[in-house]
Every structure is written in structure tokens, then in C-alpha cells.
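Below, in C-alpha cells: the form predicted alone, a single chain.
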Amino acid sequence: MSVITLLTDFGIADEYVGVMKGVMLSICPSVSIVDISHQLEPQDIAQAAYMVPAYFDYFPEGTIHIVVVDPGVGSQRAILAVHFRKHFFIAPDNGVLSLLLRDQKSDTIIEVNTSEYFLEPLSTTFHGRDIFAALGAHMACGTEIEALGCRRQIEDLVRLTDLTCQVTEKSELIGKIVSIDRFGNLISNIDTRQLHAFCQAEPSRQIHITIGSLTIRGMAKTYADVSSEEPLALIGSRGYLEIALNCANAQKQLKARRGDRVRITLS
């Protein structure tokens, strides 16, 4: 059985996600469809870019991952079909795959231009239904990726800038909050590899994590390493530095927002 995952900013109040599933099941009735999330902030390409690498590898090889965060819908922006590490991705060429393809070459990148796999008539405002869902279903039922269009080079794809943290001239590691989960945990763009490299430069010194007026000294391994409602910093399940309160909501307590700066120092 083929598997398709869905990541969108459509929400669940309207018919959009359900209609996409109807299209896929009409074309390929045997497909299994998994919702990743439909609650991304509207048009927030960067939020989706951080999420894609966090989930795809937990699905079976051959899974088709459809990502529809597409503020350029109906415009001249390209649509991509990508084969990467034995998984397939269908997404707009707007930078949403920037982190997925950051360090490794894709096996195949196709710019979709074969309209025979689209629904007709084609809406200019709902490519999620008429193109993305239809393409995913056709692939799930055996259409080869090469049949969807012409090859593209990875160097030519649209890339988002300012996704990674930076080390300043003052030897500070500067990142930002990129996601806040339903528990109020603040997820930064500082990943394990970057943090380890920064700390290894002076391994005898203690790490300090600052957000707003709060400075946390040292890293925790679990939320329960500190007392209830006490702040902590740890590496979360996505592999990124996370700021949290044990059994409390860090977003509310710290009045934090996405985009807030996170500063790492050693002393």
C-alpha cells in the first residue's frame, strides 16, 4: 500500500483538506493518507521548511510527501517533484524544501510541466486539489517521477535565507524561535550539530542561553530535570534547542513570540 503525507496551512475549518483526500482516493483508492499538520501559519514557508525534515524519515521508503504552503499559487512559480533518500516530495519551488536539501544532493528533481496528470478545469487558487493531490495519487498508483516533467539542478532551486543560526564576532551563537508547540515550548533554529560545534570551541566553559530577560545556565536532558514551572533548555525531538518550562507554558510565561532572538554564550 502506498502512503501519502499532507502538510498544509489550510486549517481544518474549510473543505480544502478533505477535498484533496477525495481527489487522491478517486485516482488511487488503495492509497493511505496521513495528516502531518494543517495548522501552519498561513503562507509561512519557513515554518514548513523546518517541519519537513522532522517527520519524513519516520515513514516507509517510497512515501510521497505533499507540502502545500504556497502563497504563489496560480503564479509562474514552479512545482517540484523530488526524489530524496528513497522518499518523494511534491512542493512549490518557493524554498519550502530548503532545509531538507541543505546538506545532501537529491537523486532526482523534476519541474512538473506534464498537465495530463492535473485535474480539469484547473483552478488558479487551489493547486493543492488540482495539481498536488492529483500528482501524488498518480505517483502512488505507479506513475514514475520522470514522467512528470523536466529535470532541474539543485543549485537552481529557490532557497530561503536566514534559516540557520550565526556566530558573531563577539563569539555569541545567535538564533531565533521558529516554532512554538501546543505546550508552549519554544523551538529555536539552533540544531544539535551547530550547538555542539560552538561549545566544543571552549569545552571547559558553561553554556548560557538567553531569551529576552531570561538566562538559563546549563542544558537539561529532560523536562523533569528542573522543578515544576522552572525554565530549562534542552534538545527537543526535532534535534533543535528548545526553551521550556517544566509543566508550564513558556510562551505565556515569557511572553515569547516566533522570531524572538536566542543568544548562546560561554563563560
Contents of the next structure:
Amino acid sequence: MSVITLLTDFGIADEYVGVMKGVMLSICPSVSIVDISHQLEPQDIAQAAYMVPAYFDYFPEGTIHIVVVDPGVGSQRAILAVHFRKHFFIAPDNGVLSLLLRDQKSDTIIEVNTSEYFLEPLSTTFHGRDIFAALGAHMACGTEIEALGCRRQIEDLVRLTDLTCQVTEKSELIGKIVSIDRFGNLISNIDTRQLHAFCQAEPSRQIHITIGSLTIRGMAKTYADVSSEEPLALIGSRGYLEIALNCANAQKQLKARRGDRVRITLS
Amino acid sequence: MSVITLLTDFGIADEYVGVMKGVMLSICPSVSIVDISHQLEPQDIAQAAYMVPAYFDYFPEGTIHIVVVDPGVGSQRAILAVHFRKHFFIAPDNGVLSLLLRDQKSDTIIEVNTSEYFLEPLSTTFHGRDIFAALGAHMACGTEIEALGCRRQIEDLVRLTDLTCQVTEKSELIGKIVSIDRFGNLISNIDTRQLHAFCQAEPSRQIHITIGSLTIRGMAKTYADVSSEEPLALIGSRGYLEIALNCANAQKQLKARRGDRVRITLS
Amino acid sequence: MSVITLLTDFGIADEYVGVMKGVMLSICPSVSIVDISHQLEPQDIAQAAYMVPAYFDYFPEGTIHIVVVDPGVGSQRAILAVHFRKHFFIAPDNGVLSLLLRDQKSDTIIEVNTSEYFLEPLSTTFHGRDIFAALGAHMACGTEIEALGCRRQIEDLVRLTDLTCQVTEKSELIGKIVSIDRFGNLISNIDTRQLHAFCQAEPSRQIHITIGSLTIRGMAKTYADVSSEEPLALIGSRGYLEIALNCANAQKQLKARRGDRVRITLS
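Can I have the other form now, the form predicted together with another copy of the chain, not the form predicted alone?
Everything in the complex follows now, all chains and molecules, and the chain you saw is the first one.
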């Protein structure tokens, strides 16, 4: 039984996600469909780019991950089918896979150029239904990715810039808040590996994490390491530095927003 | 494997939808259940009536579509089981199927009058659980629709009025906004067929679409046909005239609301 | 085919619930997963405690019910696996099962003390993924609850207090609003059995239900028993006393809130 996951900006009030599932079950009745989120901000490609690496490899090998954040729907933007670390991805070529494909070469990147598997008539406004869902279901029932089009080089894909953190000349590691979860935890774009590399340079010094006017000294292991409502920094479940309050909402109390700068220093 | 879809005004915070699924899986363990939406405005029968035709036939033939927007729960309102274009529908007889059954004769309309398949004890407040879910699951596992009650004539059903657009004496086509999606796109009740018929009368003239103080000249094919944040009109994925802004929110920028009048003229 | 239900405070915007499902499908591909709600207030253990008894036994026997409202994640709080009335429950030992296990002895309560079935590496912030989802999936595919740890006595579990209603010395039955649903119906903690016992004492007298400045005389059977927008009290679908307005929102019109006192008297 194949699995398809869905990440979109469609919301759950309209019939759009349900219609995609109808299309998939019509083509491949045995498929198992899992919602990741449909609450991405409309047209927020970067938000999707950060989320894709956070969930895909918790699914069984061979899972097909459909990502539809597609402001260019109906225009000439390409559609990609990607094989990467034993998972499949179907997404518009608009940078939404930028972080996923950052470090490692993908096994196969296909630009879809056959309409054989599209729904007919093909709309110009809802490719989630007519293309993405249809392609995903055909792949779930055995269509090979190579049958969908021609190979593309990873270097030629549309890429988002400014996604990752940077070490400055003053030996600061500068990142930003890229996601705020339901608990108000502030998730940065500073990943474990980058943080370790930065700290390894001077292992005897203590790490300081600064956001706005708050500086946190040292890393915690879990929320309960500090008193209730106290701030802490830890490596969150995505593998990224996260700033939180124990049993309270850091977003509200720190008046934080996506895009806020996070500064790491050693002293 | 049978499919059941669910369209309700139950929301997703309470346990109501989960309980319906529990009932269905208890009766028919192999059923596949798809949420269309549970975010309909409470008791908004018209909103459901517009949505049903938009999703049902993307599902496999034989799918059972349960619609529970049921302000009359526990009263004497009838419950219908309908066979229509190779799909099944279970809904209260309150007009929620008005648009679905508008043009075409249904194959079979049954008024449910046997309680054999209801949950016991039967509550007076949650027929979604005790009747709709139970009936749907029994049908998914093979119960024939004719076994549920007696035939009804389509003319005798409760119908909503004022759902469709109208051509006035001044040769204007007058519709209204009936749905606003997550992107702020304004979806009208003017469908492709009506729009074509209206324009065919004078094919040499240009179509003007007016909402509030905005008049759009001509139809676009897709959102990206106009510059960013510019308004356009197109046939949306439901097959209805839609007013939108490219990569922006028409509802917010036009301060539009459900019920706003849409006027089509030729000049 | 086994069923797993999920009740969490994770929301649906983040990838957390999707990741849990990925973990479960990786371990037990045939499992069927049903969302009860992910909209519990963050860290609101009492809200979950009230909801668990409302849905579990509508599911097939053998269903595994995972409850993750877990402010103590990563600390030394225990994790429980419970067999109760032919259903299974996995939850932190923080009182979330207080109402479920109130009256009746559980067949088996296990404190999980083997990490054999946990995900590796084990995070300190997302046990929903690394422990609860993994345990649930292993149980769905046949792992016996006794293999997970040692038996606990029900008396030793963490319990919430102040969950149930009380009869006062003045012969009043005092409860409170513990849940407000999407329709604005006010659900109390006064259950059918307690209400009957209270009324049986003086069966000739009429019941009065008071919330704030409103007193309702007598119980209704269903919403439509009173005129539109009129208040009523009835036994709701959870089996608890509920205060509602017919086709209107009691929460808004009565300005009610969770925690508001409900007073039952006879006269």
C-alpha cells in the first residue's frame, strides 16, 4: 500500500483538499493519504521549503510527497517529480524544494512534460487537482518517475535564497525565526550541525542566544529544564535551534515574529 | 473498498467528527473516509448546497457522500438517501441537495423510514453519529438504498430558493458571491453554461464584470494573466465565475462579503 | 486492520501530527488512523480528560487511543499503556485519564519502562513522535501491552481533582461548564446518572437549571423543542447536561465561558 502526503496552502474550509483526495482514490483506490498541513500562508513558498525536510523521512520509503504552494499556477512554471533518499516529491519548480535538495544530489529530477496523466479538461487554476493529485496517484500505482518527462540538472532549478544562517566577520552566527508553532515556540533556521561547528571553534566558551532584547545563556535539553514560564533555548524536534518558554507561549511574551533575527555568540 | 465523504458544520475542535468515524469503522472496518470540510458556518444550508456539486464526481463511482448541516436535528424533518449519477448521498431533507438535483432527475430518492440501521439508543441531538454515519457505513458494506425506506418524488423535496443567477429585463446577468475561499477569491453563482449563453446572444461585444465599484473588462484564463495584485475575472475550478487578485486577497482589498451582487453586462 | 485514534494539543498547522502518522505507517503500514482533535488548548489536561470518555467506545474493540497533552515531555513523568473495557490507551501519567478510569477498575495499567519500541534517537521535546506514535503502532501490529513495562495500581496514578459535580448541603447540584462546542453549546460536567439520582430524591418537583442570571425550567429533548434563539437545557450527545439556544450560539448570547458555574435546584 502506497502512501501520499499533502502539504498545501489550501486551508481546510474549502473543498480543495477533499477534491484532490477524490482524484487520487479514483486513480489508485488503495493509496493511503496523509495530511501534513494545509495551513501554510497563501503563496508562502519559503514556509513550505522549511517544512518539507522536517517530515518526509518519518514516512515509509517510497512515499510520494506532494507539495502545492503554487502562485504560478497556470503559467509556464515547470512541475518537478523528484526521487531523493528513497522518497518521491512532486512540486512546482518555484524553490519549494530548495532546502530539501540543498546538500545532496538528488537521484533523479524530472521535469514533467507529458500530459498523459493529467486530468481532462485541464484547468488553469487548480493544478493541485488536475496535475499534482493525478500524478501522485499514478506514481502510487506504479508509474515510473522517468515516464513523466525529461531529466533536469539540480543546478537549473529555481532556488530561494536567504534560507540558511550565516557566520559573520565578527564571529557571530546569525539566523532568524522561520516558523512559530502552536505552542508559540520560535523555531530558527540554525540547525544542529551548524551550531556544533560554530561552537567547536571555541569549545571552552559558553553559548549566548539573543533574540530582541532577550539573551539566553547556554542550551537546555528540554522544556522542563527551567521553571515555569522561564525562557530557554534548545534543539527542537526538527533539529533546529528553538527558543521557548516552559509551559508558556514565547511568541506572545516576547512579541516575536517570523523573520526576527537570532544571534549566537560565544563568551 | 468503499469511500465515504463527510461535509458538516461540526468543526474540528470537538470530538464529533472523530466519533462519526468510529461509528463507521465499527460497522464497516474497510471503509475509506475523506473529509471534505467541517468548517461550514453553523446551520448554513446554502453554503453546503453550493459545495456538494463541486466535489462529488471527483470521487470514485459508488462513493457515499454524507452531508450533515442539520438545524432540524431531532425534529420531524426527513432524512434522504439519494442515488444520483452513480454516487450516493445521505442528507437531511432541508434543501442541502437543491443545487445537486437542480437539473437532472435523480435515479432514486429514498426517505429513510426504518430505524434498523440506526445506533441505539438514538439521541435527539447527534444524528450525524446515530443515523448518518451508521447509514453510510451500512451502505458502504452493501446495504441497498431501497432497503432504507420509501421512494420520494424530487418535486416533493424541500428546496432552497434564490440560489442561481438571473438575467434581468435590462439584459444584465445578475448573480452574487456565494463562497470566498482561503485565498480571498470571490466565487459567484454564475456558472460557465449560463455565462456562455448570456454572451452568445451578442458575441461581438465585450463582457464587463462589476462587483461594488470595480468593473473588470474581459475574462482572464489564469491568475498570472494580470500583474501582481491586479484584479481579474475567470472561470474557477468549480466551473463558476470567480473574481480574484493575482497573488493577493480580493476579499480583503475589495472588502467583499458573501452575498455581494455580481453584475455581468456586454458593451 | 487496527485503528489508532489521536487526541493532542498539537494543532494542524505544524507538521507534528503528520510526522506521528508517518512514524505509525512506517512501523505498521496497515493501521487506520483517525484524528479526534488536535485543537485542545495547549497543555490543557482537563479538557482532554473530559473528552476521552466521549469518543473511545464508538470505535471498534481493540482500538488504540493515543492522548498527547504532555507539558512534562522530557521530564520524569511516567507513560502509561492501559487496557480498559476492551480498548487501549497510551498517555502520559498526568491525569489525562482521570475521568475515564474514575469508576471502574481498569483491566491492566502498565507503566512503560522499556525503550525497545521507541524511535532512536529519542528526542526530549517530541515524545508524541518518538514514543507515543511508535508504541501505538507496535501495539497495532501485535505487541502485547504487558511487554511494555510493569503493572501499576490505579490508586497510584496522577489524578486531576475538581472534575465532577457535587451536591451541596443546601440540596443543590453544582457543576460547571467544561466544554463549549462549535455551535456555542455549553457542555457541563453533570452527567445523566448524577442528574437522575438528584431528581429521583424528589420526583414530584420541577428541575431548574441556572447559569449566570439565566434560569431554565425543565429539560428539553432536542434543540427544536423551543422557538428559534430560545434557551434550553438537555442531555447532550456526550451524556452530559448541556445548555443551548435553538439555532443560535449560547456562548455568545450568554457571554458564557468554560468554568462558569451551573446550579441545579428542584422546586
